[in-house]
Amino acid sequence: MKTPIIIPVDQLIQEPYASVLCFPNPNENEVQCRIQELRNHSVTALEFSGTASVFGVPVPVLGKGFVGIVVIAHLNMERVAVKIRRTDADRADLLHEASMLSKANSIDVAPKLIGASKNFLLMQLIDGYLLPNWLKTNREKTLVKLVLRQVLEQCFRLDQAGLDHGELSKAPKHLLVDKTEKVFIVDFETSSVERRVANVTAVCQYLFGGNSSAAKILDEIFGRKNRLELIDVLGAYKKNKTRENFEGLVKFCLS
């Protein structure tokens, strides 16, 4: 891995840090008030590195999306993750996730928050892989099945609390393991609490319903699932989300 640069907030004028801070159209003036904001969180620095990148722009994030850019800032001593909103994002803010992920950290669910505004979001760094890279290189049983379970228990505290987070059926971008095994749901830029919730049953079609490469994995570690007992389980649970419907869900998919 490529030694991580990091830069003073006052050094990101320079080019090609001002690109990331102002994807896809830096200038200097919307430069200057996003180090602005950054001084107001008490950000000191940026720190480039990941094995994500920008298009056009020559430095490592963590990662990227329709929405922001992901890196590291260095806050008070500590490392954070940092969202920085795009420049042409279909969003005016950052406040609507910030509150999701606030609501989500209410029942001990994703990141914490440690701040928003207009163009960022800092929150808890994770140390971690991708549930899918996870799975390639852990295949005993017992530490999938607690690995899943932690999974499957979160989007059941997300539904019970009535936020659904929209993007499970595509969960190989959104679930993250660290390095102690905890399991931890990203990116909640598309939540809500306004529309039926689908945690997880989105999550269970997505790990044992389809053919992504993590599927296939879980195929040969559980064995596969019949399909029909599989949308009868699920039926079940999403009739009526209790507790007994959740945890047959769970004996069924993790047996």
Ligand SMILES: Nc1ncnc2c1ncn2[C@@H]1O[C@H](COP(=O)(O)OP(=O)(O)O)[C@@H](O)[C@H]1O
The other form holds:
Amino acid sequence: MKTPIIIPVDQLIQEPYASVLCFPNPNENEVQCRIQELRNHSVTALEFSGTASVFGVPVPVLGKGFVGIVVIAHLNMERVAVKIRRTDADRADLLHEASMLSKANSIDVAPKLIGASKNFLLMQLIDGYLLPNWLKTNREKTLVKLVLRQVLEQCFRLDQAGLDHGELSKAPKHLLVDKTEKVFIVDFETSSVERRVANVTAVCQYLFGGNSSAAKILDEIFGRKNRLELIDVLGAYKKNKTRENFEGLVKFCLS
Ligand SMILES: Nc1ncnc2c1ncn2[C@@H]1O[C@H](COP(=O)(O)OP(=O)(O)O)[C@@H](O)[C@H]1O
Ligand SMILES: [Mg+2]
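Now that we've seen the form predicted alone, could you pull up the form predicted together with the ligand?
In what comes next, the whole complex appears, and the chain from above leads the way.
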């Protein structure tokens, strides 16, 4: 990883930082407003480091999606993650995401919410890897089981709480494994407490039913699951989301 670049808030007006703060359409007014918004969160500096990048901007970031760009923020000595709302996001603010994240936190899921406003969501910084990348270098079955058990268990808790994440069937960017092998589900932007929950089934499809790079590695570790049997155990759980049916599913997937 390249050397991190730490920029105090009052220097974020400069390029290329302004372009990250206001991606993809920086304008001076909006940059100034956002700098003030960061100050309101007591952010003293932003840190540009990580393995992701933003098109046309020559500084590294932690991650990016269609709604946000995630970088590190400094609150004096504390380092946290901040999701910056893209200027072209089809969301007016990040407050819905904050409320969903807070609900997830109440059942001990996801990075802890620290603060939120129109354009910023501050949360616990996860120092780790996206699951597909983690799996490239961690193939020991017992360890992989331990990590996947956490993924499934957290999805079960979300199901029980009536909170549907919404983006777990295509989850390559939404499951993080930190350096102590703890799992964090991220991005509650499309989450809902109104939809029917499908966290466990969606993540199982992604991990064991599909053609993703993670699924391919898991096939090598656990052997290819019989599709019909998978549909059966998923169906039983979907019909009746009990602990017993959940354990049946876990046993099938992780043996
Ligand atoms: N708390 C966090 N700590 C570290 N990295 C994070 C954190 N939250 C998100 N990321 C990284 O940033 C990426 C984009 O965040 P995400 O919330 O998915 O944005 P979007 O809603 O635009 O898809 C994630 O895929 C992940 O790699
Ligand atoms: Mg995302």
